[in-house]
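Below you'll find only one chain, the form predicted on its own, shown as structure tokens.
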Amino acid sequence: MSLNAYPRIKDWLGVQDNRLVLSSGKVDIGQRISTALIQIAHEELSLPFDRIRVAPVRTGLAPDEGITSGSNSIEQSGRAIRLATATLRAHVVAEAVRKFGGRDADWSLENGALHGPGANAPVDLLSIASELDMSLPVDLDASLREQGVERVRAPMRGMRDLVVGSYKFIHDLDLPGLLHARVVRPPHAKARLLDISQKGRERVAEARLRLVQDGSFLALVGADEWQVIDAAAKLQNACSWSDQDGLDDGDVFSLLTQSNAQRFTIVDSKPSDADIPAELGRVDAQARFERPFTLHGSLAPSAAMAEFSGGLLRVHTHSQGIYALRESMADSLGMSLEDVELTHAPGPGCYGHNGADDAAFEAALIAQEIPDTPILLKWTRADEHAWEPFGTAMAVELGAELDTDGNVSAYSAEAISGTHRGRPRPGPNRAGPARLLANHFRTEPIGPAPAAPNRNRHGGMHRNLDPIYAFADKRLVKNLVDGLPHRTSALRCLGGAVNNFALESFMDELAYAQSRDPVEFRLAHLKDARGIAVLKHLQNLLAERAGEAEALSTGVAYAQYKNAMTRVAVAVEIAVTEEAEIQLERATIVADAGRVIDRAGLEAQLEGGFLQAASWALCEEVTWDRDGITSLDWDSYPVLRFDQVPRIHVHIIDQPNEPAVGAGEAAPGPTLAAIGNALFNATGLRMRRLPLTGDAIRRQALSM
């Protein structure tokens, strides 16, 4: 818990010019966490928003709490403002008191001003602040501030620079004697260069360009971006390459079985060495579900800027981890964590681990050898859709037995897939810089790292692998592939989704298999009374509508994400063309995440992780052959179209009275499940392989 390492409330407070200062080590993404942090403040102080900010994330200042993943900005560092301003307020209020006499009780707060007996005046809450000794401990028994229905909501950041156009990125990024610099990449990860022409090597003299080379890492660097950009292109053409033996082209399914990994089994939600559990005694039911490797789909390429003067090295990226980013750069370049210091500027989010890392490390490679003046550095399309680590390719095996009502008695899981975990984390083996794409490259290359499986609960693949169902016996593996073609890291809900997907579209197998009603089937196996809200309610929606869309086709999901935040039922409404290609009319989403802080973030987070998802379902995947990636810009990788949206209706089941907790990986899992099984209602084909497309069905079919 982030409040265990930073106890004090300094470690999160500050003012400055009469403003509150938030602090933080989660990083704004676009989902809104600053706005959200900003609401918490003003709640439990009553400040105005233009009295509050939100300090740079950068290290040696931010609070450390690891990566801004897995939806826990809210649970982590929103639990820990709250405590901290509530805290503050309880010490502002007694110095209060010790000033101008009256109790505690008798002082009331509104709009950043302290109003009570002995002072002539309201005072400013702020004022006291400011001299009161913010190194105090926060107190996890602060009394916190009930609020209204009717909250005044906070605005979010940088919304007006958003729509006119000014807000600042760190592609704008600008200095004095700023120089561009590409990276020129092999044809693919096993290529290692032979050789640079003479005569390549005379057009980046001519060109008066830098070239900074380390092994089979090259980048040119110049004044002028266009000219940069035009000659790596040539420069690209002017080297040879050894292919060594090419990618693996092969079906990567094949690969993803449980005699080629290593296997344990999952006791309360997380991996054990204990034998793994004999098979169900009888199966009444099984499936497999396949989802191929994926990208993180920015829709703008990975970027960052970095300088080195001084013995200094300082570097502007988009990283969601720059304490761990920071560890592994310092450990690759052999400079000291105190001569590393990393800032958080916005750049393409990706939920998820794209290329922001390995453009920051490959600007302070660059920027080591030309010291003294900022590199900004910036990947291309091409560069995005080949290089970043890929969400990796997945398979789940499930199997059930059924009671002689015709309900789950047992339940078999195992899920099989590569690895979900290659940040550059320090670790064992020096792990972080063998996560880091340009060491693979260098004169002495560190990594790649192998696979190993991660041991926390609901991490990596086995993230929803145990149902939220309350299923008597259950059985749950998880099987770990490496050697897998590509390198693969965190993508938005790791292995919950495809879980998700498996689980929920297995149950609504089993319910239509027996003629019994999707959503009855769900509520008789689920025995938490949250989630069976959240699904009665979407249920009595539809029961609303019926009647209303008589040629569409529905389908239903229902999922608690981590089984502990935030829980959501997804009714997804479809028509499938003549040409056999589903289009989304309608979404329904019914979402409970606790105590709703920012009520529009909420729903935005929402509606995201269903277009992600929709996505997902409809069209996105990787493809390649022996010579490298070939799905290389959006035309060869489709992501879903602005006229592929359908209409999206959110409805949020508020409880102000339990804990808020994380929604931005909550609504991908039911998503694909509710797409698959409006696919089911509509055709009779039950599809177990991602993504979704005509050609797909099509297939499916005539195999029929």
Contents of the next structure:
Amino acid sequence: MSLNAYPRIKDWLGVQDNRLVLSSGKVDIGQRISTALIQIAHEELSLPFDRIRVAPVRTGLAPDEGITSGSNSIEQSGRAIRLATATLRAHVVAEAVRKFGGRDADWSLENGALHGPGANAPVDLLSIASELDMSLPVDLDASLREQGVERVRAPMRGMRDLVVGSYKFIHDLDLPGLLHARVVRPPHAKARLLDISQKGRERVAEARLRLVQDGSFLALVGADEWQVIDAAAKLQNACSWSDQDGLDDGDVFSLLTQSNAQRFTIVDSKPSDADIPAELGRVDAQARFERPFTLHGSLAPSAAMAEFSGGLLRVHTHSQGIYALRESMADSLGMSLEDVELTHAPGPGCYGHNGADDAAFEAALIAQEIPDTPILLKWTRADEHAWEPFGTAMAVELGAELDTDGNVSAYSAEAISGTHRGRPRPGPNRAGPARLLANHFRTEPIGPAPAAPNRNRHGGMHRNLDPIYAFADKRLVKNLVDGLPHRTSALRCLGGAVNNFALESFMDELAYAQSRDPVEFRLAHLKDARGIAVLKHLQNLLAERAGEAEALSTGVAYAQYKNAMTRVAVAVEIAVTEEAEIQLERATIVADAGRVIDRAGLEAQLEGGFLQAASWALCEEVTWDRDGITSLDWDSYPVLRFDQVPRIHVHIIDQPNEPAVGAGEAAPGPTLAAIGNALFNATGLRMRRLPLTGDAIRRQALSM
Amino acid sequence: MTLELRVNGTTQRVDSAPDTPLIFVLRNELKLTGAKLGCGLEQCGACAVLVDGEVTLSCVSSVESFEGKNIVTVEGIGASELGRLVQDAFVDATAAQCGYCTSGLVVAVTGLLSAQPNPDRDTVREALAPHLCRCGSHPRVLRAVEIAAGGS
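The form predicted on its own done, now the form predicted in complex with the partner chain:
In what comes next, the whole complex appears, and the chain from above leads the way.
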């Protein structure tokens, strides 16, 4: 917990140049956490937005809040900033009372100034704050400031800079003497360098480029970016690689079986050492749901800037976890932690563990060879498509026993996948370095790391495996398969995406099999009052639309992320084209994320979650053959485009007295299922393997 | 070899090799980093600029093919009233999440609205189809287009 490790006000807040500086270990990855933190500080201290700034996130300065992931930023950093600013307010008011008189209640705050008895003019809050002892502890019970109904919303940080082209992404960093770098990649993960042709080496020398080599890790470096890109492509053709046996190009779903797996019984939403429970006594319905390897597919290929100078390594990175990455990089390079400094720089939306960490380490390897020179490494589009750690292929097998009313009396769920846990976190057997891509290829290789089960509640594969519905009896098993053909790691929602797709498709199947209304069927099994309210709200919205949308087919689904965070009900209306392609017409999302802090940001996360899942559902699938990954660009790995985007209506149920919970990963799971359920409604086809492409739909229709 | 490029209303001499794709000249030589490299394959739209008013991707075509043409990057879009309206509309609609696609979209929307001041929703969706957004800010971008079209 962030506040346990960093209990003092000054861990989170500082005053500099008459502005409040917020320190957070969470980084902006498109989810607007820094805007939300500014909003929170504004709410507690009434400071104008332009007097609040967010400090750069740098090792040694920022609180170590682990990885920015799991939709935890608001609960962790947000809570810390909320309580730190509330504590500061109490101390500032007490100081005003001491200086000028009156009681606490006589003093009011407006626009960053204190108004009260004994002071002729408003007293600036920050000038009092700057005289206070900021090493005082954050009061965990600090009273929060009442918020008016019409709250002023912080503008999105950096928005104006984005539209005029002055916002600096990591790719835009520039320093005197900077050199550009590109990595020359093997054809696939098993291939190793045999030889670089003489001609290839000569061409590099003639172009006065630098070749950096450590075993099969190769990079080209030079001042002219285009020349480096062009030369790297040519050098690739001048290399010969050991082929090994190539990639395993068999059916990956045939590898996703219990007999290939390390098995864990899930008890209380986490793996236990209990025996695998017996199969259901009677199975009235069962189904298996599948999803292929999926890309994060960040719009910008990963990048990093590194400089090695005077024994110090300084790296700019868009990693989600600079402290963990620093430790694994220092270990890989044989450096001490103090000699490695990582600073977060803005990158593209990452949706989980993409190539950012690997790029940072590769830039460092290059910088070590070319000291006193800033090295800006960018991955190519093909690098990112082929070498980012994919979201794992996954299967979920469900079974149900029904009572005499047709309700679920016993439930079985088995999730089967590779690891969702490939981040370079330090661990036994140098697990951190073993999860950095370049280490696999160095002269003295480290890794790849074996899959290690995530044992946290709703961690990894078993996220949302435990159903949100009150089934009387349930057996839940997680099956971790090692040795799948591709490196995999955390992709937005982890196992929650497929677990929710499976459960919510299955609930739909069970309802239709009994000719029961699918929403009513869910309500019959849901005991959580707020969840029921969310579903009923959606039901009412759909009832209002009945008759309006005759030609369209609707699918619904519900989920509560990690069974503890944002509750989301989704309805999707679709049409199916002559080519059997799904056309999304309209989406309705109802959500309860507790107390609303940044409504626009919350809506954006829900819309964004919907659209990313829509892209997964309709388009996304990594493909490969023996010789390497074949989905290497946006044509061979299509994603959702503007002309496929439906109208989206978001309805938020604000709960001012409930804690704010993260929403970044709440919508995708139910979205996948709602689209599949709409397809069933439209065609009678129950599709249980993603993606639901026109080809796949035609195949299934013909096979019936 | 020196080329002359007309960018954002001024003529600039550039020294890059003539076969260099335009984007690298804009970003590295002219320090106009607004255009983003997303794929280098003309598949994602992040590198869009206006060339003689037409929305044009800058990541493949060589710089020499742009000689004598009028290039406007996102940094120069605000010089026109329409461009400024589009920028303001993106801000009003908070039409970005990570923002990597934003400059390409601001350029594309400006190009679209200068050709068609009041496009219907389907026309806008078609016109923006070459531009990828992975965060799912599409609804806000479409809203920004409505705001800009309403204000022009």
